[in-house]
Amino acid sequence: MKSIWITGGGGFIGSNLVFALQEEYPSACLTVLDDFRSGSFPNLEGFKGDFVAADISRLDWEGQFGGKRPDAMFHLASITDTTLLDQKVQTHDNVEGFRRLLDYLRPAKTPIVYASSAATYGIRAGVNRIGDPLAPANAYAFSKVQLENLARKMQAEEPSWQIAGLRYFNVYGPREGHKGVPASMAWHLAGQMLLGKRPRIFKHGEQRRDFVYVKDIVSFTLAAMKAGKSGVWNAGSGQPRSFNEMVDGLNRVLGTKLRPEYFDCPYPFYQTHTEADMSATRRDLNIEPKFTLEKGLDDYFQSGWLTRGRAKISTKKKK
């Protein structure tokens, strides 16, 4: 692949994505596009690669490439913060975007893998499989259904165009802590934790959630391009684990040790339970996740950006 182009390359999964991608093919010109909506420039401190600030879903592609296509494309780019509550900028902005990047790359046919999300199953406790209904409980859910039903009906009218998805679970590790709100749990406890606060999770802290290390992600990701194929797969651990677990594991990495703080869920339909089929993803891209939860952890404190930029008590990280 000598070009290479990345939309949301500036925001949590993407930048990490675009070092990925810069390390892999140190040759190849990387184009990243993105407007900081939902990224953040110093998430591509060492990019040395071209960059585009635009809203793609009103780029004038042809005006902007003059035709040029890349050899793949990866496409982020994505309002994700699920908390938004004007559903037309939303569904507007994720969809069409995705609409006209996938007009401008169809005669050339250019490899695309795109990012779903977990949140298309809904709330529904239990075992996420490929083929279940898909039931969008917000209107960012909404939008990344139908992604997937652009990207199906685009395939069927052109079966030789490789066009993958992948529905990304809950994500955590370097280069979120811009997201504010939509950051991971990991990065919102351990914020209260250096501030020598107890850590706040709903009562008792038994919910689980397939929580999954930034780094499988990416692998995922460049699985799903390197494997030829079209189709939507999961892209989580496969193994969900309790909201104190993730306390305690970050108790582990901090040098804390700091009980849980449990109060009430507001909610009265919370999603107790997500987890991840992963054989699909094993069988068709050939990958298995290779981070645990506590070798995530392990990795973002080693990585700083798991205390970057916070106030930190007094503590040492235990041998």
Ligand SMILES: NC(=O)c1ccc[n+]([C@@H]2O[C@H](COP(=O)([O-])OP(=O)(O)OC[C@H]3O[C@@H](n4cnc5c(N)ncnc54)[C@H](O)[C@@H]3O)[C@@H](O)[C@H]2O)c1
The other form holds:
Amino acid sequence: MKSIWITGGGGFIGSNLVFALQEEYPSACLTVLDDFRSGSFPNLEGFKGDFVAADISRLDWEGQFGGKRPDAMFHLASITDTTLLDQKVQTHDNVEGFRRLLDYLRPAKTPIVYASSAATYGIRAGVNRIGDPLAPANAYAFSKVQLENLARKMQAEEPSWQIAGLRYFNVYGPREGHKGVPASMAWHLAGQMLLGKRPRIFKHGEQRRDFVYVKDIVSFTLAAMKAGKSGVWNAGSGQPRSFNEMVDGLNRVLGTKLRPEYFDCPYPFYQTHTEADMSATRRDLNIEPKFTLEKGLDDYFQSGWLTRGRAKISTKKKK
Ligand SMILES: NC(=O)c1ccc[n+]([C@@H]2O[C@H](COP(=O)([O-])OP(=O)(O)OC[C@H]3O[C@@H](n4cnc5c(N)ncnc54)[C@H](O)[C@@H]3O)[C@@H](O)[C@H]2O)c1
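Got the form predicted alone; could you also share the form predicted together with the ligand?
Time for the whole complex; same chain goes first.
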């Protein structure tokens, strides 16, 4: 791969992917496309490639690149704030961004891996398997279903074109702090705990999520490109873990002993269990998650990004 483009490379997962690509393909030309609506330039400290600051749902691709196309395309740009309720904006920016990108790449059939989401499955508790009916519960999830529909349509029209989608589950890890509210629970709970406060979670912390470490997500994304196949696969840990276990793991890495403060969930409905069935991913992409929650939190803490820029008050008692 001599030329690789990454949309959303200024964001959380995108920037982690950019650095993995920079390491694995040191002589490749990397180009990040991002309009920084939720990304952040410090995520790209040390990036040696090119950066195009543009909204990809409005970009004149031909005018910008004059017919040049990359050898591989990773598409992660998306509105990621699921609480943004404007259905038109969510759907326009996410879907038209992908449509324009596909239209531009079509003449060269540039292989593409794009980010879908576990949100496409909806709010039903239990194991999420590829082939399950999709039931988007918000405009963000709806836009991701549309990405998958568009990919399937294009793929049917151009059967030799590799278009691979990954349904990312609950991702946590370095370079997510810029996201604010949509950042992971690991990030938010650690922030409370570093201030010596008890981590606040909904009663009674036993709801489970498929928390997946960003390094595994990057590995799945690269594996999807290398596999040369089209389709959609789950990208999770395959191990649902509770919020209580998340707090235990954070107490361990931060050296704190803070018990959760439970409070009533204000929502009429709250998902009790998410879990990626990883069998198709294992079989087709030949890849396994490597990080348990404990290993992921260790790595996150050691990276320095879990505590970066955050005030820590001592939790030791004064004599
Ligand atoms: N983080 C998760 O847990 C998770 C879970 C499921 C799916 N995903 C998907 O993974 C991808 C990356 O998410 P993330 O967590 O890194 O979020 P993020 O918000 O940090 O990254 C998204 C990036 O895309 C950019 N962007 C958005 N719309 C754009 C547009 N129209 N033109 C140009 N740039 C645009 C943003 O500025 C940002 O840098 C997204 O597609 C997201 O939907 C993430």
